[in-house]
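Below you'll find only one chain, the form predicted alone, shown as C-alpha cells.
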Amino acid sequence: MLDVFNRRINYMRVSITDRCNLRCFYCRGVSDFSFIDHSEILTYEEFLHLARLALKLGVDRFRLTGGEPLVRKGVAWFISQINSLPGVKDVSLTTNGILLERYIGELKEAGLRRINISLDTLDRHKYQKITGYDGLSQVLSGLQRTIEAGFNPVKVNTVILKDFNDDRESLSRFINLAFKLPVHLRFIELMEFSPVKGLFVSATEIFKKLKDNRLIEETELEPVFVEGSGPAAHYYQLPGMKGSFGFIAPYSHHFCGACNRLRLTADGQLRTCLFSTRSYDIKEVLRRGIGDEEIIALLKKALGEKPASWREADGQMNGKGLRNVGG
C-alpha cells in the first residue's frame, strides 16, 4: 500500500484504551480527569475487524499502545488473536511497565516478541515526581523479567525534560543501563502537545550533553541496526555495551520522508500524522454495519490525504487556529 508520495504504509499504531495507571505531569494536565466513555471505545472484536481490513491493504505490523494498554482486561487474548490473523508479520507493545511483571508470562504465551517500556528516569524520587506514583522498582522488575523471558528487542523510551532529567547523573544512569542490560535506549524529544511548556530539549542538545559530560566518545560510536517497524530511531553502540542508545527526533531531525504508519485511536479515529488534527471516523462507518467496502474506501481516502511532512500537518493545525509546533 503506497501513499501519494510513494511511501509504503505497512504499520498501524493501535491505542486500545485512553486509561492509564500513571499521571505523568507532561502528558495530561493535573486536573484533567476526562476519559472517553466506555461505549465509545472500540471493542476487541471491532479492532480485529479493522485489522483484517488493514491487512488487505498491506498493513502487516501492529503496535498496541494506550493510555496504558495493560490496564485493559484481556489484552493478552487480544494479542493472540491479532497474531493469528493470516499475513501479520509483527505485533508489539508500548507500556509504562508497572504491570509487566504480572502479565509477562501471558504476553509471551500470546506470541508477543517486542516490548517498549516508557521510563523517563532511573531516580526513584524523580520517577514519583514525574508520574505521581512510587513505582520505579516495579518497572525495573518488569524490565528484568521481560529480558529473562526472551523478548527481543527490549526498548526503553525516555522523554528528555529540560532541567529535570537532562543532567549528567540522569544521562549517565541510562547509558550505564545499556552496558548492564541488552536494552535499547531511545532519547525522545518532548511533543509540543504537552500541557507543560518550556521543557523541550532537542536531540542535538542531548547528544552534545552526552559528549560534553564524557559519557560517550564520538569516535568510538558504532551505528547498529535494531529491529523495529518504523524509521524513527537511529542507534549507536559503545565498546562493551550489551544494548545501544539512540534518538527519536520528530522536530529537529524528522523522518517524514520514510514514514510508514497510520494511527488508530481508542475511539476509532484514524490519523495519518501525529501532528495533524485531521481524523477519519472509522468507528461511525464500522458501527453503521453497511459493509467492508466503505471502510476500505475510507482507509484509502485517508491514505490519499496523508501529508508529506509534519510541517504540512502543522499548517493544517494552524489553519484550525491551534498552536504552532515548536522545536
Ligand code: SAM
Second form
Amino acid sequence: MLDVFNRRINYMRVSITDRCNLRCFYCRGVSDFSFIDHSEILTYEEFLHLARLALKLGVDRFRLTGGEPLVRKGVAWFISQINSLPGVKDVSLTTNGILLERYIGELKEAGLRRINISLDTLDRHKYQKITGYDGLSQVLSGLQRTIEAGFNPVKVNTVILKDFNDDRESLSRFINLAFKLPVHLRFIELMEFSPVKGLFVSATEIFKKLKDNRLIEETELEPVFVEGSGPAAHYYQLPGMKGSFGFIAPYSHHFCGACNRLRLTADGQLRTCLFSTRSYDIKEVLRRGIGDEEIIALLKKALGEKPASWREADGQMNGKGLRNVGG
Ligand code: SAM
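Structure of the form predicted together with S-adenosylmethionine (SAM), given the form predicted alone:
Then the entire complex follows, led off by the chain already shown.
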C-alpha cells in the first residue's frame, strides 16, 4: 500500500511485550519497573488477527521486538504462526541476546532466519554498567550459536553512547568483530527520547573517529548490500572482513522519504512515526469485536496520516522511552 507521500508501507515492528530482562540506563531508565498490566497486552491470537488484516493492505514484513521478545512465553510458536500466514515475506527478531543460546534451536525450527542482536559494548564491565547485568559472555555465546545455526544476516546493533563506547578501544573491538565474524555491525545514533541526556554522538563523528584512529582506511571501503536492510542503514566492508559495518543515523541523515514502517506497541497502539506521539488504538477496535472492515478502516486512516517527515510529527518523544513505542 502506498501512503499519501507515495511510500510503500510494508513493514511492521511489533512489540510483543514491554517486559525486559535488562535495565539499560539510556532506554527506559534503571528504576522504571512500571509495566503494562498483562490483560492490556495483546494476545498472540490478537496479534495474528491484526497481521492477517495488515497483510491485506500490503504489510508483509514483520519484526518482533519488545521489551525483550524472548522473555515472552511461546515466542517461537508465534513466529511459526506468522510465518505460515499466506503472503508473509519476512519475519525477523530484535533481541538483547541474553536468551538466544537457550532458544536458537526453537527459533530456527519456527522458520526464523534473521536476527538483530543489541550489543553496545564488548567490555564486560561496561556491559554491566549499561545494562545492569553481567551478561556479556551470554550474549557472545548466543551470537556464536546464531551464526553456527546458519542465521543470515546476523546484525549487531550498537547505540553510540558518549564516553561508553565512542573511544578508540571500543571502536577497535567492534571493527575486529566484523573482521572475525560474519556479522553486520550497525552504529546507531541515540534518539532523544532517552531518559538520559548528554550522551549523543553522531554517526558522522564515529566515522571520523574510525578514520582518525586508523581503524578504517576510507579508500579501502567497499559499500555492501545487506539483505533485509531498510532505507536507514548503509554498510561498508574492508578487505578481509567477514562481516561489515554501517551506520543508522536518524538525526544526521534522515530517511523519512523512504520510511516503510508501522509500529505496534505491546498494548495494541499503532504508531506511524517514531517521532510522533500520535497513536491509533487497535486493541480497542480488536476487542470491541466489530467487523474486520472497521479495523482495516483504522489501519488505512493511520497510514493516510503518516507524517511526511519527523519534523512534521506531531510531538516529540522526550523522556518517554522506547517502551512506549515498541523498540
Ligand atoms: N530488547 C530488545 C533488544 O535489546 O534488542 C528489543 C527492544 S530494544 C528497546 C531495541 C533497541 O532499541 C535496542 O538496540 C536498544 O539499544 C535501542 N534503544 C533503546 N533506547 C534507545 C534510544 N534512546 N535511542 C536509540 N536506540 C535505543
